[in-house]
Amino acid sequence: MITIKNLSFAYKRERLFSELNLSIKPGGICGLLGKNGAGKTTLLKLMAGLLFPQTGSISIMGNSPMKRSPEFLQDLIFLPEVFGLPPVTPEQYKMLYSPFYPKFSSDRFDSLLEDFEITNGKKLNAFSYGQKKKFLIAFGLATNGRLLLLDEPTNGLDIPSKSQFRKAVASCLEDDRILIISTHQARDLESLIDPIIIIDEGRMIFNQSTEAISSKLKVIHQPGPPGEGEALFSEKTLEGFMVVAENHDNEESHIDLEMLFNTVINNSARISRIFQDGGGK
């Protein structure tokens, strides 16, 4: 369980949250959604306790992260968008770093690198960024820890892997186990992250499941465009118009995230009383 309290940070003058709560339960594979320098990576690296917060608590398993303790971190990884790798194989580097997490898997690992395509004799620093982070995935899920923050992990991936990354992630899915991914390429996880969460301008302003948000909102097509008050939001296509409304006959709808980011982005305030009575996670 993850729950964070009045969370107040700033890089000097500069305010990023204030007064920030927010719960994420075990079980699931929570979708940390913004724009760039809304706060995603700030967020992680408060969560994993490279950054302390200026007032308020954060909570995880029972571990403040910026105690950075032995037993939260064997339990945590957290794979960053920009990092470095030393000039070891991959099994050099397993045999190296595999000890501080008690529950690693060494099979998982291995069949992890061949479903990636990765061999084990080149050094990792020669390996393309593609590469480089696809091993680190693969590590990351080999370790077994209750908490997996991957910041873009798709990025860079090419359409196979993002496939491959897609499954793997899935699989290792448990009831104990918590995964945030924060990602601004919404449509390559679409179909894998439940909750999302959405933050903007270090506001956190929409958290909801797919289940709720399927029953509060439905995408309609139509040749023309929306009359005035009918649509939250609405995107110009070949065929006419792709407009998100209000679900009040409770119709059977998907709603894609590039959709909904915009949606819950350029309305705000609308999506915040649709959702206000209940339905959310």
Second form
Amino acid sequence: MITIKNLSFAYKRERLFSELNLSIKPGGICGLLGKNGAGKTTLLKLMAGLLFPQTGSISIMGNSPMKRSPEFLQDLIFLPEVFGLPPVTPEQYKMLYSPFYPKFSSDRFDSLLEDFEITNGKKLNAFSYGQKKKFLIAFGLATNGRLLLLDEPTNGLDIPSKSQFRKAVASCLEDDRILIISTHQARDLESLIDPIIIIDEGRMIFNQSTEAISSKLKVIHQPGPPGEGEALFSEKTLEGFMVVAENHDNEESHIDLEMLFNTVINNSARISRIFQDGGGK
Amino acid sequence: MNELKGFSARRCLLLIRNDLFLNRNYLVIFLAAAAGLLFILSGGRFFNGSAEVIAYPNFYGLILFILGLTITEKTFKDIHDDVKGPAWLTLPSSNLEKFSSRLIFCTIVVAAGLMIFFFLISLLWEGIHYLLNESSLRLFNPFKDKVLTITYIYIIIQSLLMLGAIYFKKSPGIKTILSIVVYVLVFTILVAMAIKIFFGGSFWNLLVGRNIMNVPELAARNDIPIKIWSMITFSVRIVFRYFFAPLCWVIGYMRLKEKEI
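Could the form predicted in complex with the partner chain be shown next, to go alongside the form predicted on its own?
Shown next: the complete complex, the earlier chain at its head.
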């Protein structure tokens, strides 16, 4: 369980979070969405203990990330968007770093490397960005840590790798594990993410399960533009208009993440009212 | 392994092993260059059948300072690196283990490694020298007073550079030296002013050095300022010898604990 209470954080000149409250339950893949500069990476770094909150507290499975205790770090895998790897082979990397993770599974690591088509002979620093990322994802999943923080994990992955990544991530989902994926590429992970958290201007403006979203919002395809006040968000498509509206009649529809994101960003106050009325998390 | 609360010797050793492994190329190249330099410097004496190929302790000191200080700067660079830093800081080990491992690596491992290296080199030289000149050389003795004193001074100086490497993101060596120069200048001016104000009558000018203190007439007066001065210099020596390095270690550890990246 992740509990963030009244968290405030600022870089030297810029206040990013003010009184942020958030709680994430284990057993799901939480999608962290937000515009550029909204604070997604900063929030992940705060959870990883790489940045410290100015006020407020973060508790992750009973640990304070600020302490960077070995017990907490053994359960943590943080994959930043920009990372470096030492000039060693995958086998040497395993030899150097796996002893720090008591739950590391060598078999799982080897099988993930095979799935990701990563060969053992080459040194890691000679890998392409996508290969490096796949390697780190494989290592991270093999550690069997309970908290995985992935910052833009599908950036730089080719189409087959994205599908392998989805498969690998889905297979590691367990009741006591929390995966938080920060991404701009919402479509890559649409099928996996639940719940969805959206942050904007240092505030969490949305934190709902996909079930709650389906029960409260619906998507309608219509030939003409929506009437005033009728739609929460609309987008012109080749066939007409795609409209997101309140789901008063429990109609089943699929709202994609990009539409949801735009709806929430453009109508945060109204969305908040809609979800306050039961059904939310 | 001994597992104290918050400190695991096993993890600390693993971290040292990793540092050694990841710096192996640098160490090998450096030591090969040192051996080459030693050979060039000692070449003349070597073929003349001189009793000692080179003043080993001095050369050991030179190599220890260059290697130790560069490796300190190199290893602690990671913590400021936005790319490498997160991986090191989130590696499952406590801040104390991370700090201790790098401290041990840059001091004990480097110094002990160099001692073994110099001993082996001297052994090699001994063999070659015996074959060429049929006489024996003096071997490098790691337990010689001079060698141990050099190592001790290195550990003290290294602690300061290590602190600088933890504090400064770029060019820690130069910035540490510059900081020391500034601190020493400011401290000297303040002390000189204080001495002039409070003990001005006992000195001829602002330059209060050992020579002045040793003037027999002054010493014979058994003046209080002279006693105070002796106490100050004695205290400074004690602090430098026994407390300076631990102080730098403690500050460095505290800084590492609150390092954000």
